[in-house]
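In structure tokens, one chain follows: the form predicted alone.
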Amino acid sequence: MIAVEGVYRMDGDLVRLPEIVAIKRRFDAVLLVDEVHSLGVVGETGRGVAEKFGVERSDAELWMGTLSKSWASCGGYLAGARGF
């Protein structure tokens, strides 16, 4: 399993999500995004690294994050592809 943040909080930097993305297809990997920082602040119009790198969602088998961040609320979610 790999598992990488969207955006690293303490610098600001962005994931290589298509290096990334690369390398679990060479190792045969599962990939988990945690966009916790991400969500709603990158990418044209908010929905994160992917859409920031033209990344397909399902090149993650996990991604997760929280709600009280950039959508002002609480929880988190945690959403997959049934059956990875």
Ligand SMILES: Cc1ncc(COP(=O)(O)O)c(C=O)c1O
The other form holds:
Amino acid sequence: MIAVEGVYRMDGDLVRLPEIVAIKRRFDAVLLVDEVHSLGVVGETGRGVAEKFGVERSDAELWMGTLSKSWASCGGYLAGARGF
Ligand SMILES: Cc1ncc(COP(=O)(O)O)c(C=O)c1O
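Now show me the form predicted in complex with the named molecule; what you just gave was the form predicted alone.
Starting with the chain above, the whole complex follows.
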């Protein structure tokens, strides 16, 4: 399993998602993208790193985020495709 963040909050580094997806495919791994700090602020309409890099949602098995940052609320989500 490969787990990455969309944005690493300490330095603001962005994940190099297309490269990570290529590595994931090479090793037939499961990819989890934590968008806690990227959802709402990254991508043309704030939809996160998939939008920014033009990566298909189906290229990662798991996407997670929180509603406590850019959404200024509470709660979160963990979403993925069935049966990966
Ligand atoms: C990378 C990462 N994932 C998940 C969380 C959890 O978010 P929450 O504060 O909504 O529990 C945090 C919290 O800052 C985080 O930094």
